[in-house]
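To begin, one chain is listed below as structure tokens, in the form predicted on its own.
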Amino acid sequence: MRETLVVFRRELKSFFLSPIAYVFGILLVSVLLWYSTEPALQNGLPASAIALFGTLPFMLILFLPGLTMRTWAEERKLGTLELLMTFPVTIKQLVLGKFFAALAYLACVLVLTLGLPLTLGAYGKLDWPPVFGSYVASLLFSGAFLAVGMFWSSLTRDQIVAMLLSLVSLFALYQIGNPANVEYTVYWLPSWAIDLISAVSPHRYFLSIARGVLDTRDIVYFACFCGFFLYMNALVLHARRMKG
């Protein structure tokens, strides 16, 4: 636990010392608020933060690969990964430290969007349980995409390749859970196949939690999804350590 916290602090500090992290955070929050403020403030309609959280998953697809591409690929390019491997820390502790540091950074970015629901709540009647549920769903969804991006980053030393692999895989995961696409496949796929395919996508469970109801099945899904990709990440690093 202590070693994981050391890695966590190191990585979190690197986020806040990196200009790329600030550019990422400012751009993500700006784009989210730009696309969600107008629908949320239309005259005659009840206050709602639906537009904010409806935009978030797709924005994460565009922005997160740029954040996760440096997780391991940059370490390999700079030659610091081999140095990390010599420290008295296990691969599991390295992976978890980096993962939770990136998740904590994203949590800080999400906090910056609180201005919109707080404004809506001050000037209108906002239904807060779905808003709280949406923030929880957003953090879990971000964690799932982080785990995928970190896995791809561990496979290559080229950050651009890692970013492109993450972008394609995250877009595919998003689309197979998109309700519009699920509805379209009803015409040419059996119901069991549709349920099986859509059950893989974090988007489906994001929408479930965003309704304001925390279902333990959704939490278990995100834990298993993140655990699987973090485990695969650890296997890649372990194989690299064995090669020397």
The other form holds:
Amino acid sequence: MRETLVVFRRELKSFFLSPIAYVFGILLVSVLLWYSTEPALQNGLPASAIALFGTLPFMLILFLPGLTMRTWAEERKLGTLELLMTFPVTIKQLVLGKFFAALAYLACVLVLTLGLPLTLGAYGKLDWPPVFGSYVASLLFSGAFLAVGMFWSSLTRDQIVAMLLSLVSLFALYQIGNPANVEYTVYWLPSWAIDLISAVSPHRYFLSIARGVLDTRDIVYFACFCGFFLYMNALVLHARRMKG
Amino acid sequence: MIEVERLEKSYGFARALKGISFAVAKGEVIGFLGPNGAGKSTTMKILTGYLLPSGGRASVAGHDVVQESLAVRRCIGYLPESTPLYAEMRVDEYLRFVADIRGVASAKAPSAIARAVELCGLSRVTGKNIVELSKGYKQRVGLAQAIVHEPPVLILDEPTSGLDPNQIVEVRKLIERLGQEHTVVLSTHYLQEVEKSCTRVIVVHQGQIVADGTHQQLCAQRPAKGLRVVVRGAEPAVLATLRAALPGQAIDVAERAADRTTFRIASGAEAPAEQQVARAVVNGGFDLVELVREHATLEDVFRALTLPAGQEVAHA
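Right, the form predicted on its own is done; let's see the coordinates for the form predicted in complex with the partner chain.
The next block holds the full complex; its first chain is the one shown before.
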């Protein structure tokens, strides 16, 4: 626990010491806010928090790979990973420390979007519980995508490769569960495979985000999703100890 | 303190270590020598708990490197080759991070860091970002992180590579000081470093230990090289005089300068006494400029052990 916390603190600090954190944060927040207020500015439609969260998964797919690509790839390239792995910490502690640091950073970025619901609440009637639910769901989504991005980063020492692999796999994983695409696969996939795909893809949990209604199943799903990729991440790091 | 038994490591089909065994006692400063790719770094990485061996066993301070990896890591300070550091952190921040992750109690951390900073001569740069430091200072930060938790064993992989001669002397002095309190294993390509700072030398070649002993012991294994004489005078005349005075000795001209010639006389047990040569030169009416008995150096030992037979002569 103590060791995880030490890793967590250093990682979080390094996020805020690097320019990428600010560029990333400002871009993500601006794009999110733009998409949720643009209809109001252009066509006089009501601005909505739903619109904010509706675009979030897609924005995360676009932006998160740029954030997670460094996680292990940079440490490996610099050689700091070797030193890190000779400190008296377990691989699990390293993975969890880095994961929660990235999640905490994303939470900070999400806090920056609070301006929108606060403004809406000030000038109109906003139903707060779903907004709160949406924020929690957004964090769950972020965590799941972070875990995937970190996993790819552990496989290569080239950050660009890690970014592209994360981008493509996140996009595929997400779109494969999109009902429109599932329909398309009906012609050539057995039904159990379709069920499996839609169960694994985070897409079906997209509505929970937009509606802000959280289910225990959603939480279990995201916990398993993160757990799986973080575990794979730890396995890859462990394999490094065999290969060097 | 360190025990290594028939340690093996393979990378795919390449066998980096072919069963090496050695032991290091408390307080020793061991110099690991060997050509690039000999297996020095691999051995060190296994000792630090980073790499897993393919066979054999190793233990540090009584803890097995595989079974009790975390316990081993608590006993060591490690400076990897090329000194990886987090460039964006400040020196003091970085040392605090290492102290924390190494399990130094928070109350003791400031004094532990102060001690490392003092020992490594970092007090002027503690507030600077690591990225701004010169290579010499970065190397010292690397050493400071290795000693901040006062480990009984220090493992330093090429601590002086890439430094300028002044920095090398400084880092070498530092290692000598550290050697008084810690058991040190260091690898290097600088042979003088081993002569100056190490109590024992282990030469590794192609994944095997080819020599293990003190500097003097290793040098004594090689035959002495005989006498080197520098004489002022006409070369043929000097040569004739020497040959006449020292019958049966092999005498070669080693070097010719404007007014002086360097001769090398015999080698091994047969080499003549210095007085005999000196008298021959002076009696012949020449000026004796220099007369030295040459011994095998660590460089000769290293070459003999690590170069393929035949090539050794060409380099000597």
